[in-house]
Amino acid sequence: MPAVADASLTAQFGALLPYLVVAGGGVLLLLADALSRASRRDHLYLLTVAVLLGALAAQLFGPAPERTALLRGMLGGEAYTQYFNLLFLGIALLTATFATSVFERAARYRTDFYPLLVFATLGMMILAAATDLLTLFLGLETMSLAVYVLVGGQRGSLRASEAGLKYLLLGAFASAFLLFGMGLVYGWAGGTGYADIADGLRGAGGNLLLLRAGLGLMLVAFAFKIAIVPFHMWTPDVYDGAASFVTGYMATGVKAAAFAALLRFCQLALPELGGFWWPLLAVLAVVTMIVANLVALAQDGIKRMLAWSSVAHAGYLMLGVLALLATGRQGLAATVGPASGGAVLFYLVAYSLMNLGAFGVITLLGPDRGEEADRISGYAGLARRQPLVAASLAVCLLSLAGIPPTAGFMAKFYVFGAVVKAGLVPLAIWGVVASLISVYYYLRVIVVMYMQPAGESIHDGRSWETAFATGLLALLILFLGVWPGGLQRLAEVTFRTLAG
């Protein structure tokens, strides 16, 4: 019996082990601002680039995923939640490599970033891991407090600072309806634990009042967090106001973290929570892709642009969750629940290809007084001075289009088909029709960097990092648009260890 105990034990601790690297990771970056006297500081971005490698590592070769329960049933330890930490440390990476090009240029770095940008991670993947309500309010939190400083802590920006106060104020409103919905629920199924919350469903009479009102005030959270209409508002100024690559952070890894607690949750509670909340999310799906898409052809400037895409994309995804409702409705959720859930979990890796290289590229155009190149008038003759980097943009619209051969394009394809084998043709159709309206913003910009005259406001960007890696971006959106299998069938298979 002790040895089964030692191994068990181990076995814990190799599942914990990136979530202590990078929470020992994040201890050890303010220490070392702390006690550094250098001024340039560029050894954080090597530090943060050691503590989230080191953390890939702990998660890729570490014991492999079980089924079992972590810290007694607070975190999951399945395949699910091994894909979608190295998604939020693949994009966080990403992101500081970004950062780091904006401070060389500006010779000015902001030591605060690296240590948040890594304490936000590890709240997502704590977040994505959670089963049970107070580590899902803990996973939410940490991501929220470390993302609202990223937001508003850029020295000398009024427009960082009104985004930041903009999203703190509205992120506190949306924390509130989550833990009063929390309270509701725990007060009805007597526990925390989403176990908990399945028997009292399983073995629940006719009043379900309280459960009710707990889930539509946690769904109200999860809205927020998602940015679907109508609790989209913040997204276009906060997206607008903060720094590209803190855009970029947010439009991926924080709606990524969001759909990984939502599809956990929603997995929990199937077919009992699709009666409840299908008609709902199924008007709000709608209602979320035309209004975000007609608002899109209006803006001119790319940030704003793009903040209201990802919007749209919100739309498009919570029709793969809806998918999975219906299918635990209708009793198909061991045939068709796993294709609807590995549907949306490829579309977020696509996803955060194609939003990193568009925000990616937005970073690199920056001009050298410190302001970013936000104009689509100004991405004029681009393709002429820069093909590389337009290029790379060109891909990442066309993916965000949905425009094959590129991975947005398998993306919708497979939520699309995930929603008609689910028997929810309509939903579909206004899918199809949100995404033809798309075509026309995205091909826009296309347009101006291609088949217009050179304009004199975009800097030529010279952070050859960020160069590579947005080019090595586009690179991977035309490769699963090209080869889509592989991860389809992963991600397919990552879900069946969540649904079995």
The other form holds:
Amino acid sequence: MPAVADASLTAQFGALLPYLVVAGGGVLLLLADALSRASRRDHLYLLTVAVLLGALAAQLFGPAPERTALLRGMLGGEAYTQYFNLLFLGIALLTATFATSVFERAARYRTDFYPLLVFATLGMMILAAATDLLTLFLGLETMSLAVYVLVGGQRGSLRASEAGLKYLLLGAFASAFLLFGMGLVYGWAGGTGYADIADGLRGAGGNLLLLRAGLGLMLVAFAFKIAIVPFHMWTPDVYDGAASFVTGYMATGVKAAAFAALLRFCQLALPELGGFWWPLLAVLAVVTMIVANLVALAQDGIKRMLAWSSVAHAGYLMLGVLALLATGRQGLAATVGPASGGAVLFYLVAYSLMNLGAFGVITLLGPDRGEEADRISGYAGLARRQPLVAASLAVCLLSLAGIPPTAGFMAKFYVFGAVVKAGLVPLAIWGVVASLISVYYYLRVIVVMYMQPAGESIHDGRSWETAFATGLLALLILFLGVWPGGLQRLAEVTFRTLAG
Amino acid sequence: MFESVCFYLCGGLMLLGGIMTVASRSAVASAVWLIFAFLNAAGVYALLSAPFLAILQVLVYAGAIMVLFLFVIMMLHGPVMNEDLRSRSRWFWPALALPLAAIAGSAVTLLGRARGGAFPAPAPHGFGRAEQVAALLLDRYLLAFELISIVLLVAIIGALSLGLREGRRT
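Got the form predicted on its own; any chance of the form predicted together with its partner chain too?
Once more the chain from above appears, this time first in line as the rest of the complex follows.
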């Protein structure tokens, strides 16, 4: 039984309204898609935007989030949920905008993109709000199934089909790991709620073998979804093969959702067992940061480079999770814990902004015309041809590298700061070394854009929505780099609601 | 005593069915072995005093779903197998040994526990009847129940969307 009592029925309905809007909107989009002519799809984009904005409004202006359980402790309704729901809905809105600019020019994409995008977003929202192993799994599956199809959804593209198939097969494998692990954890705890696991840990010492085996298997699945070494092998191929706007959606939404679920699981289910995952995660995080950054140095394609960069960023984010686990172990949870959790939340927002910006520009310039258009050398002279777009991409890349005054710098600053406060100085040093390596490959793109003469122009994309959106993202990144305090406080307060 | 014998028999046969499903070289044989595994799983449910689940297992899984599987295999013109699948890969034996070791490991752990007297209490009266399953589905697990419908919907759209591509091109 849940530790937190259920809210009243009306309060629950208010809190569930964003999910209902998104789920109902997805079904509505399917119907609209089926009933409309294949040649016209502008209205599908508008309907998607309406659904997502409606859910955003329901989330923002709904009842104030409380620390209550929803639907018998299956979902948590705290500010933490709200924070991530807003993030996911924002990511989906931007992705739909990037996608529509491509759809105008190329008929290679199917119209079921929009409903699938909406359902994937619903899965992310459920995943981040889950307080029960069952909802965790179902949220993950809703998200994953939709994303598999989004990845493979380019008509006639062999690379996309290959990427979709790879992601589907490996993802199914990871899901099996997750289910098996959950089965063992359920067998140990006697309940599927996070609270049941925490209760079991508080009650019994004794034989933790079953629980540990289960948690180890669950960790494999989490590591696959957030793509940390050695569970990252799918990332370059899948990120490269998918359409650029889908890649941006995966790199930000899927990763943020998996991290949100992981943080919540660590905080609610394993408050006293951080010690178990800790050494394992520390090794994985360091290996991830070093390997991913070194491999990214050698990449010629910009999507492949960003894929490896997203693996590296999963490593930095993992440092924040480690800081949180370490504080739990040292009894510092009350003082330093929220700062570490808040640092991860801040990082996820900053990371989403800069990756969406970068993939938005890539979508704008070369909508997946094969490997040639994807090469970094193809960006030569971009600064002269499209100065504003080049400037947006430059800001995003500088932010990914962690150079002030950008959001990426502040995000790394908070995470590494939390790691040092938790007493893990060596890990922070590894993190700094890794991000120093990364500066080279991010700056290389900027050098090519600004200092090399334009070769034959392979990029000619113009779309005012995408250009406007990426420009806005670049401005937001700069804003968060100069005035990070507001979001940082919000993130910390938000994380505190999770701890209760 | 009789119940325990039945339980371990069903469990063992279910494992055998699972292994043979993976190891069979013809798709039809795999499907039939999977039905065999499902039937034994139904036996395990019945012995765990969950008769309703046992019936559902037979009706839904062994009946409906596997018949669908067999239909699909038939539509794909019988055993379509390429040479790679015909010959066993060198990973076959390790892949077989690993789950067996895991099963043996869990069995040893559980038996060790049982010796300590920590076996779970017997199921209460009325456990596993349709009313109870319904109460769980529509109350405690309502959200999960509803979410599954969305998962399935997404899966159907995905399958249609990826499958239709071939049809449209021709």
